[in-house]
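What follows is a single chain, given as structure tokens, in the form predicted on its own.
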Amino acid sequence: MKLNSKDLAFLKSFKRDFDNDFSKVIAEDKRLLTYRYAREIALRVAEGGKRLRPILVYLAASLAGYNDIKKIRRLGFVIELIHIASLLHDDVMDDADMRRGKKTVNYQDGNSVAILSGDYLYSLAYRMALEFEKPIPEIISVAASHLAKGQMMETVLSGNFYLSFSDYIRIIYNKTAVMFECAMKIGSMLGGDANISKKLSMFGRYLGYGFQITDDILDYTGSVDLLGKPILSDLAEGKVTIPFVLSRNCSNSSEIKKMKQLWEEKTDFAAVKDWVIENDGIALAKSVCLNYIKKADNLLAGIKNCYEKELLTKIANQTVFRER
């Protein structure tokens, strides 16, 4: 199922309305972001992005029978603020100079500004989360702590040529899938249906797995123009991702020895990429991705048929075939 013109128009309209209010939330905050320079940094960082997590909050709430758009959007702000803050910190740790086709804050303004801007956005998100009844604030806080855990795991395991598949999955759960899971969980909780909330939470987790696996595939197969950042950047940073893991698991000892040497030398990433492709790393990774998306789709069985359910299914399947 592909997104059609109606779907794209809806998503564009949702993003436009969300972004208009989102900018106001940051621009009008008087508590912490009092200096014009810091406010401009925050607004600049908020530009771009798909707003995927806020749309998941909206769709989950709608499927659970909740329709107060102002509260739904407010909850979407919380999730997006945390997401953007995590990107600011990730860019510092990765020493990245490009994000979404633009120079990163750490590249333009320095690491201190990037870190402090991220800290501000986290604090704003937590203040906004407290507007909602328990256990929503606690769920958001725990999910955000998983982001730090995932980044820590990735940092500690960086450069590990023999990273296992299970460790990889643990990393991407904490780094990515947990916020998809959180968005679906808190959105559906607004409707008060525990059964639907449980299903949609797991849907979010599987969708998050598929999203990150696709990201890791695109690091090998994508283009700078579409991704807005250099390809093979994971290899350059010493990160082992699923195409590499599955290629290594399909290789004989002599091939592994050769690739380990190339990996350690970090001089011929093109050869490593060719090896990954020749050993079906990309195809196998796509198969794993499709399996997670299938699991996600199956969770929607039994939930009433409606446009929101159809759109959620399309978004999940579009995750596998996207180019950016």
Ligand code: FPP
Given for the second form:
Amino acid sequence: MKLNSKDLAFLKSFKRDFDNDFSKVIAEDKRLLTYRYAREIALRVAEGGKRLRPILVYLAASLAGYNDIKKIRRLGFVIELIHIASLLHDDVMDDADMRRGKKTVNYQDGNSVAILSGDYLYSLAYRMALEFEKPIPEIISVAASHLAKGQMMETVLSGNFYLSFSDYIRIIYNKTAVMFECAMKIGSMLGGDANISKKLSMFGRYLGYGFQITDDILDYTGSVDLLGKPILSDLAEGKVTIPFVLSRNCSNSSEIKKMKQLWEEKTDFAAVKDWVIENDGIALAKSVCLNYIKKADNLLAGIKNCYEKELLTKIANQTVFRER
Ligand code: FPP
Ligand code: MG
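So the form predicted on its own is up there; where is the form predicted in complex with this ligand?
So here's everything in the complex, that chain up top.
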């Protein structure tokens, strides 16, 4: 099932309403962000995302029978603020110069400003999370800890040619899937049906795996224009991701030896990419991704049919075939 024009119109209007209020939340925050320079940076980085996590909060809340849109949107702000904060920090760690089609804050204003802007957005998110009843703030805080843990694992294991499939899965569970799970968990908790909440939380987790696997595939096969960020950056950063792991696992020892040397030299990324493609790394990674999306879809079986459920299924499927 593909997104049709009605779905695209719905997502566009969701994003427009979300973005309007989101920039107000940042612009009108008087407690910490009275310094104009900092406010401008925060507003700049808040622009341009897909708002996927807030949409998940909304769909999960709706499927759980909750419809106070103002409250749902505010919960979406919390998740999106944490997401943006983590990207600011990630770009410092990756020394990235482009994100969402624009120059990164670390590139334009330096690492210190990027780190502090991330710190500010994270603290704003947590302050807003406290508006919600227990255990929502704690769930969000634990998810953010996982985010940091996933990023730490990735950092420590970076440069390891022999990264295992299970370590890769552990990294993406922490750095991506947990936040998707959290978005759907807290959204559905607003409705108060524990059974639906359990299913939707797991849906979020599987979708998160699928999303990060696609992100890692697109780093090999995507277009800079569509993604708004450079490609083959994982290879440049010495990061081994799923297409690489799976092609390496299908290669014989003499080929692995050759590839290790090429990978370590960090000069001919195109040759490493060709090797990954020739050894089915992309196709195999896509099938792992599809498997997670199927698992996610199966969880919706017991939930009554409605527009929100249909849209969630389509978003999950779109995640595998997305180009941006
Ligand atoms: C992008 O991954 C980065 C993440 C999914 C998470 C980054 C997490 C942190 C920096 C920890 C932050 C912690 C708190 C508490 C805010 P990627 O580099 O694979 O994707 P990219 O290609 O979009 O950069
Ligand atoms: Mg990165």
